[in-house]
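As a starting point, one isolated chain is supplied in structure tokens, in the form predicted on its own.
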Amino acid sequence: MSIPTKEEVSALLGGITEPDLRRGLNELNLIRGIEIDGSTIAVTVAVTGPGPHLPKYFNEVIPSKLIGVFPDVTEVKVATTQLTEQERAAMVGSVKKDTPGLLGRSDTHTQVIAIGSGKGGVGKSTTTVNIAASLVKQGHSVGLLDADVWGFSIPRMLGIHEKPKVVEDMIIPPEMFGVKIVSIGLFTTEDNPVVWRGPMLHKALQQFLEDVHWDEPDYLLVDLPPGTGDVSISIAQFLPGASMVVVTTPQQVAEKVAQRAGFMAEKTGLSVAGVVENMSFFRGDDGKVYNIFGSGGGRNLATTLNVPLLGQIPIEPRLTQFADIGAPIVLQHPDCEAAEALDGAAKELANILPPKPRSAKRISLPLLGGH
């Protein structure tokens, strides 16, 4: 029989990611126990904060890793215990001091590129969520602020309806299909509208760049509310050296807004990356092309901007029917041709604006607990 010893269990431990921190368990330090009694493993974990996910996450996860690798081992008994606060208030110090906030970085390895346009109903929201995902296709890690406080949509063209966790002041973003998401949305409900005035919008963006626990992804998308008002400004502000990448559809008028939005980003720093015109064209089962909001407006934008036009998305029903079921359409439908421009669109997007280099720091913690 060949029975582990506490050296390799542990080194095997440590590849196991805390669920919220998404860091290893090891690099936190909550391995707090290990014994070995013939066949059978006992293992002590620390829980960052209170709730049953935790629990049953490691009862889960630990035995079958370990069983896994170990075929002798015929039994992993798993027991938890929770971090003092004095002990996860220097543990989240840490995470912070090693990956801080967005809020006033320059420094960051993240890329930040508002989406945004100069008017409603344009499908800036359904492009962002879509860019998203495609992006961590792309083999990317993706972040997205909803920064539309007054409208919105991220949290259902996503599926998730959690609350963000927190551990003590630290705000854990919920992830669906590999993206990273913050909006107030998750913090409300769908139907309880937030009537809030300028500065408080300023702040609640603030605290979502400055306490959320983002963890420098490649890329952090903000989905902006239309038009060229607060939020747009205050991003701006808050986010030295972001990028901005304008949405409109064919239509002359809808342009002539969009332009608004684009020369809005100039003024304030907001370096303006690309275009991309939603609802180019429709085609028939005939193959026939119809221009239904006319033609033009994407490429005339991007001519008036001087930057590139990523793609032409063309009107595709199941883009909004996959949408109000919270699955992106590059995911559930890529080889349709609107997923094909949404995945080019997006991959133009990274050739112009690859991710920045990554510091190889990594968090050193103190050893609150040993094994």
Ligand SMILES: Nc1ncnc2c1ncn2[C@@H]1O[C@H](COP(=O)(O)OP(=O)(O)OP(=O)(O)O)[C@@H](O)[C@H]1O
Contents of the next structure:
Amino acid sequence: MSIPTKEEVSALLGGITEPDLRRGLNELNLIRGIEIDGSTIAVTVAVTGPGPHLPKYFNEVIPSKLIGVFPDVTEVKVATTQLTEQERAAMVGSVKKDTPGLLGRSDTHTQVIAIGSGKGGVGKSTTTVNIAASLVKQGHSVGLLDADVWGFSIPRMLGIHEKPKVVEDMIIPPEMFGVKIVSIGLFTTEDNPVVWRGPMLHKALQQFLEDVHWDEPDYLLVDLPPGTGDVSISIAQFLPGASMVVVTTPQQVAEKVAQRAGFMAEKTGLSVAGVVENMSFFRGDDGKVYNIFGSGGGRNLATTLNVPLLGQIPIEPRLTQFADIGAPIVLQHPDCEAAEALDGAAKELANILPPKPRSAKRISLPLLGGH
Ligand SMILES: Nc1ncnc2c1ncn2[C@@H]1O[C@H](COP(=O)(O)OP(=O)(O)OP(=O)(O)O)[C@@H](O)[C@H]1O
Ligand SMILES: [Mg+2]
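Requested next: the structure of the form predicted in complex with the named molecule (the form predicted on its own having been shown above).
The complete assembly is shown below, putting the previous chain first.
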């Protein structure tokens, strides 16, 4: 008979990822019992919180790991049990110790890149979501913090409306297109604007870096609000060693923009890694290029700041449509010129700021469960 041993079952199921904390079941010590009776295997697994999504997930994934793999196993019964408060606190404590929040850390694995500009409406958020999705395409792990607390647009641009889950005091960011996302917009609604003032905003951003389980991604992109305000300064204070990408348009007002960007970098302590020129030109159906907003602004700014020009993104009407239906163009239309330019900018950025090596190896939790 081809029936596995308890150890074999444990090893197989232990590799299943817990969908909220994104760690293996054995690592989190969530397998609480394995009984083998002839061709039937009964598994008990602990869930980290209430609601039906975890039992449903385990009811699907656990049988799929055993049935068909062992021809003589014909039935898999899955039972779930809730973690006790103490167990949950201990688990969250271990996960936090393992990967502490990003707040104030210069030793983190994560490359933090803030996307800013001197003025509004130049395409910061569009650039941020597309570079995020593009970095995922390149195989990197990516988080996206929407620091535009008043004018948040990331949830809509990525079509995400799911509230972050909370386990103990740890906020689990929802994931879209492989990007972990946190935005004030996930805690409120677009018709219920944020009226918080400076100190509360500062506190909210602090919490987003301290209590959110970012899990030290390769990159954390931060979509800054327009201008050089308090939010940018808070971000720079919270994230020592962060870099900045400046988004600009091709208008020949580079000097002014450069002044503002330079001023912002100086004021915030963020070092500028590069410039993205957006809305650079429009290419008609006949292939002819129209410099609708002028030309040369990005190049001039890059030269003045002495940083590379990461890309020139053409005007692409579909970018606006895609932003409204919640899908980055680099995924929806990877072959169009705008997507190629955005992919190119992301590659260039990853060349300049490659992922940092991981310093500490993740240590598995000791197995405490009885099976
Ligand atoms: N290359 C482009 N082609 C066409 N439309 C674009 C392009 N880039 C951005 N847009 C559109 O321009 C508008 C402004 O873009 P976006 O919201 O990204 O700018 P922003 O700099 O983040 O603005 P804010 O300062 O308000 O945060 C959006 O409607 C977006 O879809
Ligand atoms: Mg924006």
